[in-house]
Every structure is written in structure tokens, then in C-alpha cells.
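Take a look at this single chain, the form predicted on its own, given in C-alpha cells.
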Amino acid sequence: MSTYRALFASAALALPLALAASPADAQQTTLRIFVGGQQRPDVMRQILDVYQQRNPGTRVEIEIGGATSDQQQQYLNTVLTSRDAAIDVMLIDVIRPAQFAAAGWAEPLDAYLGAEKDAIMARYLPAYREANIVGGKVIALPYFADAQFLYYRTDLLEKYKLQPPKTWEELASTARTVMQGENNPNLRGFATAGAPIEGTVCTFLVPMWGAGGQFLGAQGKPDVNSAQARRALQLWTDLKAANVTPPNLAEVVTDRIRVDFQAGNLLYAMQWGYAWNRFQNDADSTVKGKTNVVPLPGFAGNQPATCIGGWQIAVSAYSRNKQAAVGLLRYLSSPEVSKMQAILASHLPVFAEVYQDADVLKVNPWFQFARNVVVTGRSRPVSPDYPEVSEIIRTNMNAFLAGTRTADQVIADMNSRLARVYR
């Protein structure tokens, strides 16, 4: 057993997550953390015993809410537009701070980490560095990374001596002849975000990122009339006709596509990096040793792209605690809790070592090439009215998806509307 697993092996997992101070705690700080239940708010718990262990003077109370990142920022909009002292720190999409930012909602950190800031924020990843300063502040920090990676079972591929795709080309044929072969009704060949969430704007990006295109061109504005962005349309537009993809993929959620899998449902995924865990560890998970991630494919001739994501911890400016919020942020975001997470929860590392260390890799051999895919990877656009691009590109993609709506209907759409964001 692990250094780590043997530490969590006594954490009391079944501890409620919002802990009621009783009259003994009275001179304690209490400090409220708010998590969306994707993640993982039960290692978090359990990384929180450890840190209460360490620092008697503060308990961390854990609140979760949403099933998705829409969701969660949905609640944070209305408790920080309230100016709600109720949470003191938060979990946030990598791609909030600019938006955090220009709100005002999250406390700059730069008095609070001082003559340190240089060292610390250079440890990071570059792109997780780079996310978290907006204006030249420090607004949040990072907790973990993240990318979209295609997993595929290992066991049907075997069985129909196929090798894992490199290009898109390759993932419809070898779908295809699984499925002919398996003749299964429930098996589909692959599986990415549709529903008009956060992720689907990946499925819109990632292959017309693969196909050549830019999302904003050379003067700074979108252009996503592109044949670049008609390729990625086509693609899903082929892979539906096919019966690749499933028939109400306009209707799937990111953990949908997990749970899919999970049931042996789907011979590919385009998933982010936690899937691997609940694959491996889930009681009900009938892929357990029968799963292997590689980089998403690409188009014949062109570099395959995969799209970035990953979780922020920033400390609310409306929080009466900040001196002991920050306190609790530099620890969340350390090496130690950044190891603690790959081994628990497959979260990937946000400082390069991490990726290297022994007993991580033990656990998750796959992040020997996972770095390089997170470095390589494309950020969506920063922007501090990103939501509402966001709301563009996924409202259309979802009704393309739905087929409710045509190529050209979609493309003039976001164009128009892009444009005027972007003015």
C-alpha cells in the first residue's frame, strides 16, 4: 500500500461534508469551500482532514453543488453577485478568473503570497500560470489540470486485432467494424459532450483545432466561417450517419459519457482525465483492467488537438476569513495535495514533477504521455465575457447535434453573435 493510501486508509470517509462546529471549536475559524460534486468532493474531503490535522485552529467545511460547470457557476453568479459572505473559498472552471476578475469577485493574491509570488506562480504549468493571472494579478490558484483524452477498451480492440486511432478516419472504421462484429444494439463506437453544456464547446473546437482552424484570427476577432470549422461539423455530422455516435447525443452530459463507458456501453470516449479512476476503482464498473487512454486522433495529414480544462481555487472577496482562506488555497495547491489528488482521483498534476513521481505513476501508468498532451494543449478563448461565447458555441453545437439546425444556420449564428462580443 502507497504512503498515501495508507494515510487515507483511517480517514473517516463517512463524515458528513458540512461539519457542525460544537461549543469546544467556538475559537475556531471556519472556513467553507464550495466544490461541484464532478469534483471529487470525497478526496477533497479526506485531503481536508489532513490539513485540519495539521492546523487545529481552522475547520473546513465542504459545500457541493452542480452536476456540471454551468451549474456551479450558475450559484456562484448569485451568491458573489449578493456579495455572500457564506463561502470563503471556491473551486472554479479554468476558464472563470478573467471573468472573476473583471466582477471583482475573487481576492487578488499578490499582497498575500508577497516576495513568493515569482517562485510560486513559476512552478506551475505554463498554461495553469497563465490562466490564473488576469491584469497582472494573481486570482486564483491552481488545483488541478486537465485534458481530453480518448480512452478505449483494451479487450474488443484485441479482439478484433485493431490498434488505437490516430486519426478520426481510423476511429469511424474500427467503430464500425466493432460493432458489426459485437453486434450489440447497446454498444456505440464513440461518445463526446452534446447537451448545450461547457464541454460540448470542445466538441466543437477541438476538431477544427485538428483540422487547422483558429478560433480568433490574426486581428484578435472570431471567424468561425471557416472550412476548418465545416470539416468539424462534418465530422460529427459522419460519424452520426454511421451510427457511431449514440442517437441522443445532443443529450449527452460530460459524466454521462463516463457512466456510458463505465457500463460497457461505448468502445471510445473523448474524456477528461478523472474518468480513469472511477473506471479502475468503481464497484460497478465492468471496465475495470479493460481500459487505455491515448491522445484524441486527428485528421489524416493535420496534428490532433485536445482541448485543456482544470479546476481553480480562488478565495471570495467577500469572505470574512481571507488571511486563513489563503492559508488553506497555498495548501490545496501544493505539490503534496497535487500528488495526494493523481493517486485518488486521477486528477492531473499541475506542477511537471508530479507526473514523474513513482507511486503516481504506479496508478496512473498513462501519465508518462499525459503531460505532453496537457503542455501541447489549446486553452478556449479568455475573455472576461467568456459566458456568454460560451452560451454561443454550445447552444448551436447542441442544436447541430440535434439536427435542428444546419451547418450553415449554426456557422452564420456564432459568426454574428461572436462578432458582437468581440467588437
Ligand code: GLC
Second form
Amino acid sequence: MSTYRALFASAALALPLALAASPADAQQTTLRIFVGGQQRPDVMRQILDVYQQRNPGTRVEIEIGGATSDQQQQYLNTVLTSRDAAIDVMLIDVIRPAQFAAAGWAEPLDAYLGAEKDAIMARYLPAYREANIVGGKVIALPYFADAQFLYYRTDLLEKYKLQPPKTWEELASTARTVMQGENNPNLRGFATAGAPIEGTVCTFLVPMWGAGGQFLGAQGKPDVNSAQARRALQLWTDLKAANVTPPNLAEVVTDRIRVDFQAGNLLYAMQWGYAWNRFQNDADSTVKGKTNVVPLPGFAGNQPATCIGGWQIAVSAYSRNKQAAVGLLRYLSSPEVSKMQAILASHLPVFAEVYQDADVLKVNPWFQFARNVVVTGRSRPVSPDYPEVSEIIRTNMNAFLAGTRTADQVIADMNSRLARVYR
Ligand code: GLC
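What does the same protein look like in the form predicted together with this ligand, given that the last one was the form predicted on its own?
Following is the full complex, with the preceding chain placed first.
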């Protein structure tokens, strides 16, 4: 709590100066930013209040929409295809810049950043610098980084004298031990995303990469007809057969995993960074002080893998306030805001140095190793046709997890449809 106060007290001190610098009749600019429900609009509001205090000529309104990455994008598709100027700035998932560049939806930032461009971009972690530069143009600036981790219940593992699992095999056996011992019908061993949503793409890719597989084959074309892809699918079959995963896995969306874990109904969860803060601070969390985070497990004898994620901020090509919008972007993608987000929302920093910050580590001790997980994490395929790539993977995975398609059917369908996208 004291860290929050210190952050915002320093912002409040800046207020009288900012007010004095601006003429009373200054022109008001109103910017509208589109944010998903999962990206902590409440924290964004606090961050924007500081900006408004420092820039009294600018008011920033938040528009909240979409509980999943896909729903957010559906909304933006409507706004942007109709060239609607109502949204000036938008958060976009790390998988989107290539699509936005191809569609002409994001205002390229190069001219606005001018001579500072290279120095600004050089400060971000390489994966985020690269994700936001498409065809040599800066399409967006990074807001926060992300990766999937394994969250676990420290109280339950301690009770059964177990260590957090390093392999999927250990995850399955320890989950069974705890579930049998607890004999609680509401308690499941492990959950990840299984609904036909973006997160479910990672439910396929993470164990496939972890088994040593690649998404693109030798010719740079997708090839998921591999032993490693089959091993990934088999992992989910085995966890389901052992009753470790919830029976409704094919309905589980990203934030549902958080809700179930904080209700005390999961031993392990494959989940993104934001959940930590919710587990520790939500009024209804039953797992505060009983939760820890480690890197995701791997298969014995292989390097574990994770999917990197994260959210970027773009200026709409249809905004009528582009100059002011870029000013806001520069603030939102600064180390100062990265630190605020880390403290207030456990959003992973896009700057290496913020992971080392003492105030940040105090509330997120696991950030000590999180930077390495992000830096060594894998990116989902980069493509202007990513929406199609994603749809092919997630609908197949969803059908597989629901038990309506076999591994052979899923692999054949993914391979033939992906080949058409990458023709
Ligand atoms: C998180 C990640 C994002 C990912 C999404 C999937 O929000 O940051 O990159 O696509 O989860 O659910």
C-alpha cells in the first residue's frame, strides 16, 4: 500500500506546476482509449489520472470491451472497418501488429517519434521491439509483456510434502496425490484455456514446443503433422483421463482459470502474469498468501517452453487527434508506467530494468525469474493472416478437448488448412 501512495503522491506534487504552465482557456482535447476487461481498466484509469494532472489540456476516456482477446478484436474490427474516429488509441494483443499494419488500421509512429525513434525502441525487450516493427515501420508501442506460468497452491503441496513439478509427468502424479488426499469434489488438479479462444492456441503450441516441435517446417511452411504435435495432444488426453483437468475444459476461457483458482478449486493453473495480483488482492480471493509461481513444466529430457503474450498500444489511423494520441502513447509505454503496472496489476515489464526494481520485487517476488521466462519464451506465428491461423488452431484444439475430434483428424485439418493460409 505504501508503494502505491508514494507513486501517486509524487504525481500529485507535479500538479500545481502543470496547472500553472497551462493557460486557463487552453483547448481541451479528449482522447478515447479502448481496453479489454482483462487488462485492468481500473489500473489504467489511475495511470491516466496522473497523465491528466500533468497535461490539463488532455482528457482521456476509457472504453472497456471484450472479456477475451478475440472479443476485443471483434469490436475493433467493427470500429476500424467502418473507419470510425471514435477511438483514438487501442490496446492490441502482441499477435496483432502484422495484421494491423496490413489493414492500415494503425497510424505508423515513425514520423512522430522522429530522431528519437531508435533510442526509444532500443529500450524495450527485443521480442516486444520486434513485434511492434512491421516492414520497418513502428506500428505500436509495448504496454506490458506477458507469458504463461505455472501457478500452484503452496499450502496443498506442503501438506503432501511435494515440490512444484518440473515435468508434465510430475504435474500429473502430484495432482493425483493431492486430489485423492483432499477428496474434495470441487478440487481439480490443473486447468488451461480450452474454449475456442486465442489462449487455446497456446494450449496446443506450448507442449508441442516443449516436446521439441516447431510450428514451421523446413520450407518455412506450417507442419504440425509431427510426433511432437501428437505428444502435445496426448498430454491433454492423459490429464483428462486421469481426471486432473476439469470436465468442462473445452469451455474454459482465460479469466475462468483465474476465477476457479482464486475460489480454491485448482491446485495448478497455466496462466498469464495478471492473475498474481488478483490472487493476492481480490476481496474474494481464497488463495492470498497460499500461491506461488514457477516456470511451466516440460517433458522429461526436453527444455520447457512458454508462449509469450502482452499488449501494445496503437493509434487508430482514423483518429482526429493523432499528435495528442502519440503523446499519450509515449507516456503509457514508458518505464514509469511499466513500474506502476507491475506494482498495481502484476503486468510484466517491457523494460529489463523494471524487473530488478526493489518496489516491484517487493510485491512480485517471482519477477526475479520472470524476465528470463519472457526472454526465452516463444512467439506465436507472426502473420498478417494471424486471425485465420489462430482460428484453425483454436477450433481444432477445442474440438479435440471436447472429444468431438480425434488427434488424427485435428492434425490433418490443421495441416491442410494452414497450408492454404501459407500458400
Ligand atoms: C493474455 C496475453 C495475450 C494472449 C491472451 C490469450 O492476455 O497477454 O497475449 O493472447 O492472454 O488469452
